[in-house]
Amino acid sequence: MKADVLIVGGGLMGFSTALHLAMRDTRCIVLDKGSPGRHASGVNAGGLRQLNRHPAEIPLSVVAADMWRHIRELVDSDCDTRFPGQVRVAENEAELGRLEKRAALTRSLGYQHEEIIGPDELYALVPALAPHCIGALICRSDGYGRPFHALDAFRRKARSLGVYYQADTRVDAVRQDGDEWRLSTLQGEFRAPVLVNCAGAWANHIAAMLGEPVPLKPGAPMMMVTERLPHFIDPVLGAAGHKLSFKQMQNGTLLIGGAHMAELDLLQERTEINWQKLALSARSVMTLFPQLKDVRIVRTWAGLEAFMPDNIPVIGASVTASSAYHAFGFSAHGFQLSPVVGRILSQLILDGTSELPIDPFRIDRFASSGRCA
């Protein structure tokens, strides 16, 4: 089968790229080794966050935030998005000092979306919070969506524009034959002049086939969800002194994460919950909301993510192969960036450049340090 662009990986990055290309009359094939949303794109926390981003990501995150606010125009669905803001709470003066430095850094880069609020405003926003907190860093326009809703919307819209999608199709070999890429799978060979690697936790294998290995490390962040509770909090909440992401969903459940990792068997694509680490997230919640100590946890899970040593992704053109591109390694915070990453890749492929600064995300940034897989 032949198209204009082959995309390896049927998650949000892959389908966002396919959608933006299809909007410009480019024929795409998306190949997925599993099923839609099987890993990172379908099981993450759904954060739409500009708050506390790596400085290199801020320009992309700001554009992505605007895209999410108009996401229905792109994918014919609101992806169940909400924008109640996000706060990062300080429990003591040292933590507040770190948050103030962070806000100053953001302002020094020319952005105003992060600001410090004092206890009066914090408790007006989150009245159920334990009384010892002294302030917070806030981004008032942040929010969240539902990852699987979003993936389904991107996939449906892309396919309505002619994108061909094939699940359960593992890429076993990649070779460039003249001006054409050829991907070998058990389901046959796929060909196109352009190749895009959006393979998530397996993207290092595709990169290695192109002669540019990277130090990608798979991980499985754990999440838990509680029973339904009466509404008591609007903003997404994090904490300067804890690994914590905490939000109350539309149905009243609490979605809790904290970047604690499950045990992972990548070969079998299996995860095992580490209950001791998950208990740290529960204790963090009780520190800030002690009234929740008897709330029941009804479900836990972990999804496979791709982590880079510097915790920012690889986005851009291959440096070893012509007409090949990468978007992977989002280190458990790629959901919000997905619309803008697809736009960037479509611009690189069709225009040869992007208006956004992506040099920090070059794949060869690891080569000089020797940190290659």
Contents of the next structure:
Amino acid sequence: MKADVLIVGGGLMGFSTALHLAMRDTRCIVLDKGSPGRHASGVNAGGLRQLNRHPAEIPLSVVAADMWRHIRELVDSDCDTRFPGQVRVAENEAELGRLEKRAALTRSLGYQHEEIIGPDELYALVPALAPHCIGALICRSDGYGRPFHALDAFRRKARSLGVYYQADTRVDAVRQDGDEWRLSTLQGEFRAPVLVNCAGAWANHIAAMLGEPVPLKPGAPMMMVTERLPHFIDPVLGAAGHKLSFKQMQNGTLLIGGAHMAELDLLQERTEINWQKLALSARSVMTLFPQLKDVRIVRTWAGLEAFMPDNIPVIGASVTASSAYHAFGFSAHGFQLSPVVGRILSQLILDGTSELPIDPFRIDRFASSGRCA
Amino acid sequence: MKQHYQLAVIGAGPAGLAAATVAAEQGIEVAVFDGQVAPGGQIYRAMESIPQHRGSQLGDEYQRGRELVSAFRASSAKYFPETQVWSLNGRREIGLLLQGQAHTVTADQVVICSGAIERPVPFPGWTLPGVMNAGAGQILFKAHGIVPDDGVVLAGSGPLLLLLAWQYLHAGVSVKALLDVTPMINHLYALPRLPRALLAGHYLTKGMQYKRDLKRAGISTLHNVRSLRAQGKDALQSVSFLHRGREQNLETAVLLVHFGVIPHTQLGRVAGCRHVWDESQLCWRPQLDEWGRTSVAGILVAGDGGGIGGARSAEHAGRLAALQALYALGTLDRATRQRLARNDRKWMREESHIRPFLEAFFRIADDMLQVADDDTLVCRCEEVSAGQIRAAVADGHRDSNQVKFLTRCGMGPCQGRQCAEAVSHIVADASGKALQDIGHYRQRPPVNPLTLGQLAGLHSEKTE
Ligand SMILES: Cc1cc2nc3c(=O)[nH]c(=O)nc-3n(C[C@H](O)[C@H](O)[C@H](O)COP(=O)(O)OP(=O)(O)OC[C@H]3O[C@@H](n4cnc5c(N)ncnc54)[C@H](O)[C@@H]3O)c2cc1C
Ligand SMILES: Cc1cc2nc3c(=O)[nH]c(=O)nc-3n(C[C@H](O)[C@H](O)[C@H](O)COP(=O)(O)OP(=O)(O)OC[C@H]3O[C@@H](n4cnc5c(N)ncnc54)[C@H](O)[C@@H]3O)c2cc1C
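Switch from the form predicted alone, shown above, to the form predicted together with its partner chain and output its structure.
The complete assembly is shown below, putting the previous chain first.
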């Protein structure tokens, strides 16, 4: 089967790229070894956070935030997004000092979306919070969405514009034959002049096939969701002193994550909850919201995600092969970036350049540090 | 509590009691975890405390449990009652809740003896207060002697429905009607299986006796009932149905329904054991070998949790699993395992004669399993209707997990226990795929209630 662009990976990155390419009349094939949303894109926490991003990600994140606000124009669905802001609370002076420094850094880069708030505003925003907090970093335009619904909307829209998607089709080998990429799968060969690697936690395998190994480490952040509770908190809440992300969803359930990792078996694509570590997330919640101690946990799970040593993604052209591109390694914060990543890749592919600064995401940045042989 | 056991048995019904007793006899360290206050499981519930007269109302089969329970009590197995298992994983790490305190323990071998649950079959009005599972009614009766005082209507299918009607009759409860939804056509399909069933004739004679007793007491049993519907505003007021082509209506405040039982598979699924669709029993069950071994090393399943076989069969399966666990631990050699297994294997085969007949005879009609009525709620936790599930399928979502992600069906507090089978049926029917390919929900822990505070207080010797 032939097209203009072949995309390996039917997560949000793959579909966002396909969608942006299709909007410019480019024919794409998206292949996924599993079913839609089986991995990071379908099971993540849905946080739409500019707050506390790595400085290199800020320009992309700010554009992405704007795209999420108008997401209906892009995918005909609001993806259940809400924008009640995100806060990162400080429980002592040292933490507040760190947050103030951070706010100053963001301002010095010319961005205004992060501010410090004092206890009065914090408790007005989050009255349910335990009384010992002394302030917070806030990004008022942040929020959250529902990942599976977002993925579904991206996929639907992409397909309506002619994108061809095939599930249960694993790319086993790639090779370039003249001007054409050929992907082998058990379901046959796929061909196109351009190749895009959006293979998530498995993207290093595709990169290695292109002769550019990367120090990607798969990880499986754990999540838990509780029974429904009456509405009591609007913003998404994190804390300077805890690995925690805490939000109350539209339906009243609490979605709690904390970047603590499950045991994982990449080959079997199975994860197993590490209860000792998940207990740390529960303890963080108890510190900040002790009144929630009798709330029932309904479900816990973990999702497979690609982590890079510097916790920022690889986005851009291959340096070893022509007409090949990468977008992976989002290190547990790629949901928010997904609309803009698709736009960037479409521009790189069709225009040869992107208006956003993506140099920090070069794939060859690891080579010099000697981290990959 | 100890961190590690050689053998952990989950469930103290006939399967678990037999497994633990046999294993403890060989001198290994056995722990038995069970959610109930006393040993006995479903069928021998409250065995030790029940007054003699109520025991006889429950039938003599019930007395058999006394032996099983006292042998277990006399054994060295460490028994943890009122202990909920909320998690089990492939490394045989077991999450427990004991007096409000969460623990994790590990075991070299684990035998899951979690028994059966009643098959949830959604039908119009099934979520109205006043509509209850017959099993819940039976539990109230067995454990607390509570019976509905204003009379009941019983509806559904299966031997237990009959048994319950009979038990109610003997406890003086007015049974207004017994509505049997099993399609008549089943008689035809069941017929070829009758000769083999006659080998276990005592079950059939018992069933006939129940029927005779009910008839003599003037309880009307309507067969081939269709379009069952529970009606009422805020609570059940009446039951309507089609019988012999006529729409009928019965006023009642209590409707007890029962559509047979299916294996309680949550623990095995959460541990990653492979499950298969059983077309005869119309349910998911773990794939097991002749000893009860699952696809996960060191995890076995015995009793109704591995496929419905009844209480006696569960006992035998429990012993076989224990023998295998002892063999795996190096306590028994191969020849001894084989020798000790001989009788149980034989008796288990005898027990199985009746099954194909029962399964064919009591098979629920497809339109009920597939929840023909679009407005009927399938997932009562997340309020997802059959129509929404069919719409998701029409939309290209073609397995149970996809449908779950999209509709939230099965994501509520019951973790899909109430809707997993129905969703499999609906999706298979709507997509034209085989049930085996539809898959079942990926099960996520905890499978039993656990609070944030309890998880925060998780006790464990090994910390980070
Ligand atoms: C638990 C969790 C919580 C998170 N929370 C947030 C959050 O709150 N906010 C946020 O912004 N981000 C969050 N993230 C991160 C975010 O989900 C990811 O960064 C993002 O979804 C990555 O998208 P992707 O398309 O690269 O990956 P995926 O969705 O994993 O897609 C990659 C796809 O490639 C396929 N694939 C791989 N190899 C092959 C092959 N050889 N052939 C065919 N197909 C292949 C895989 O099957 C997979 O479907 C979270 C992640 C997790 C796991
Ligand atoms: C509602 C109902 C009523 C029944 N009534 C009868 C009857 O009257 N007569 C009859 O012949 N058969 C009856 N049966 C069938 C009968 O249950 C089985 O044939 C028999 O009890 C199977 O034995 P078992 O050991 O496999 O499981 P069970 O006897 O069901 O024992 C399973 C035990 O495991 C425990 N358990 C399960 N999961 C967990 C967990 N996560 N943590 C802790 N403990 C757990 C349960 O509490 C239970 O004590 C009934 C079944 C059901 C579902």
